[in-house]
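Read the single chain below, which is given as structure tokens and is the form predicted on its own.
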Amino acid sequence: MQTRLDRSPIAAIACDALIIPAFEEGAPVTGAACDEQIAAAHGSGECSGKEGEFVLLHGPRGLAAGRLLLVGCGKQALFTAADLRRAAGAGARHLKDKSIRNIALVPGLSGAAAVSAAVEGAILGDYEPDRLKTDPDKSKKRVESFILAVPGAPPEADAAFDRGIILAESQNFSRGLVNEPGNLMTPNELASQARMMSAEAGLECEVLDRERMQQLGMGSLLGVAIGSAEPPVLIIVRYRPEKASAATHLALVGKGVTFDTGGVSIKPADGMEKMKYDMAGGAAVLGAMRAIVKLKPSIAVTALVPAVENMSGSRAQRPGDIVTSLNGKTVEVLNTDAEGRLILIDAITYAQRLGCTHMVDAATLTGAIVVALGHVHVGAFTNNQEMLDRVLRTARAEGEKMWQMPLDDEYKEQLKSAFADLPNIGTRWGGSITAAYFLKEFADPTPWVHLDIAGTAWLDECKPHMAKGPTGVCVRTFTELALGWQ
């Protein structure tokens, strides 16, 4: 898709289509002869601004565009950039179901957020989970040139609309990758593109294999491996800034379960082709590093990507086994389904070996964050309140919802093993929490948050904003987190 920023007068913007929002406190004004035809139609209760609405008036009067689109949007004292940048994408969305290719957005929000809003939505809605169709007329539902109508914008908008394409492409980078079947997505295929993306954008990329993973002891991630043909790997991606403000550096620590069988605890036939999602922690953080290192914030930041397959082949990890994690903690395995922790860590403690003096892992790692709250909310679990706090001011501004859940030392109480020193799963209650407190014990003491994505991460159903299939989601949070840290 082409993109531009452009400041000419609304009624010279020449289009297929020209988008704009619609609120329900009455009819939009393009200072046209148009309005005319736009305040019939909100007359006659067509076009009445409820969210979700779509009136296409063809051959508006006084501009260049051949159609107009009515978006409703809601109230407009209500409307939010967050709001615009699903507006913008179902705008474009609905118009290229009707096959129309150049399409221009009159935002309805002023400001640099704004602007990097409504391109991040039409580009997002842009994507589609069809790589691999063979369908020659697919190209046809495709937009290929969208046009930001901001007449006499400032000139930071420039920076904000770049930044806006940057976050886009960034997040369709991690849903390409989510949207790969296990076949393909393998972890040294995902290795492969995190070199080639590193390779590409200017970042360092290192991958320790499963020879070099043994020499440093990390029997928790390497348990999970044994039961696949397909051998694991720990992805790591380092941005360096020139000159760092701060002594901080962030780690992103992102699960990479390429494909997740339950292992021999495994999983029901019903929706397990799903699995293949079980990498979206992993492709979110390799995403928020490829805007990371053209945005340019001043902070270090390294992701680390444990990748594996859970299968349950002959060698396959048992229940009953016990692992020895990187920091010396031995784990009772009572469920291999529980896999996506055992992971995690020997990420986090390498993570801390490396310098990491903040954690932010992301990880599609519980059912029963689901269960909790559903397919709207990122569930927020950390051991310092001041982190958690810059992290979930941070998904507000840029629009992810997340929602703090408890993580009381009575949840401990879980977690207990006559064998180990650790079990890897609690009882059935709390499922999502005490995953979390397993994490924590080996995260202590750096400053952590973990996020559970699992119900957040994928769509069963295309949104009017958004195609069926992974969503990105932390891409832009973790990317505007690395940008704002002072």
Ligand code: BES
Given for the second form:
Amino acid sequence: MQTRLDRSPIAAIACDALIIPAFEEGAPVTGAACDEQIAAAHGSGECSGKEGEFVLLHGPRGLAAGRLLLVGCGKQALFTAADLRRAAGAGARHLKDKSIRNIALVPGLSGAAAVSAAVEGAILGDYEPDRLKTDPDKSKKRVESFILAVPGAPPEADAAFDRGIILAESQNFSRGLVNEPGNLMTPNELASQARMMSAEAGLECEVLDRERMQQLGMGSLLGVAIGSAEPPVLIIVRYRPEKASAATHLALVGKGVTFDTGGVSIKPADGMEKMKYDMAGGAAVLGAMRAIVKLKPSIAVTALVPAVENMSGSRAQRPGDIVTSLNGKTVEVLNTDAEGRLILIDAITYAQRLGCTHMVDAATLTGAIVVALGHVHVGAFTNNQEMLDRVLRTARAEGEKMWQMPLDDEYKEQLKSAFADLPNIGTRWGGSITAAYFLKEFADPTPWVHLDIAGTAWLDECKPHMAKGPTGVCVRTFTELALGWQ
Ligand code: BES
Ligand code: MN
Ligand code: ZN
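Okay, that is the form predicted on its own; can I get the form predicted together with the ligand now?
So here's everything in the complex, that chain up top.
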């Protein structure tokens, strides 16, 4: 997809279709003769500005555009950059479905955040999880060119536009990794994707293999991996700015279970195919690193992705097994399906050994977070309120919904084992919280935020602005978190 920021008058923008937000407060105005046509559509009730509405006008008078697409955006007074991102995606998807592929958009909102959001929306909306379809015509289902029409945009708009492209392309990179099926996206494959991305983008990438992890003593991570013929890896990607601020070294830790059968505590067959997205946290941190090295924040950032396949079989970990984690604590594995936390704790301890001063992790960790928050909000947990507030502020600005969950010490009562320091599961109640509490036992005292993305990393049905499948959630928040840190 070609992209361009165009400062010429709206009337002069040549394209197959020009997208304009329409609001409930009244018909949109372009200043050209087509305003009469728009007013007619408005008067007939076809263009009410309600969210989700599309009105396509052919041959708009006085415009160089071949068509005008009015996208309903609700109340103008409430219209934000996040709404604009979705509207741009919805407009792009609506048009490409009709094979209208050279498109332009008037953002309907001013400022740098709007410029970024508009181009992000178009790039994210254009993504399709169809790499493995052999249809020779599938390129016809892509946007060919996208023009953002901002007459007289200030000079800063160019940087905002470029930033939006980097963020959205990095998010799509992450979605591409998640979309790969488990037979192709093995831990080793994830490592080679990380290596390739790092080489292209200019990052340092190191991959710890099983032997190295054995030497280090990562018994908790290795216990999960033992049931699979696919060897585990710990992927480490480093971003070091030329002039680093000494104070902060941020770790981004992402769960990289390339397929989760549940192990011996096996999952039901129904829906198990979705468990290829159990590495979405790992993919999110790799996507963020890709954007980070291009946007150059002033802090050091290290990504850690423990990658394993969770299988059952004659060599697999048993319920009741006790493993020794890297930090020395022993864990009784009461349920082999609670494997995410087992691999994350060794990565978290390793991040501390690398000198990271702050840690954020993203993980498709629990079904319980989907029960609690549905598919709307990421569940956010912390041992440091100030750090979580920073993450929540950043996420809000990026249009990624996150909701704080509690982490009171009462939940610790569920984490008692008769035979080891702690069990890997609690009771049925508050499952996403006891999972987070388990991580906290290893993250303390380093300031840490845990994001449970089990409900938000995958769309079960396609949305107007986004295809079914991986969402790439957290890529933008992680990138902006690093950029905003001084
Ligand atoms: N990967 C799953 C969590 C998950 C569930 C992600 C549904 C996406 C959708 C995780 O490894 C898991 O199996 N968690 C268990 C924990 C339980 C055994 C305590 C769960 O949530 O059922
Ligand atoms: Mn599991
Ligand atoms: Zn899992």
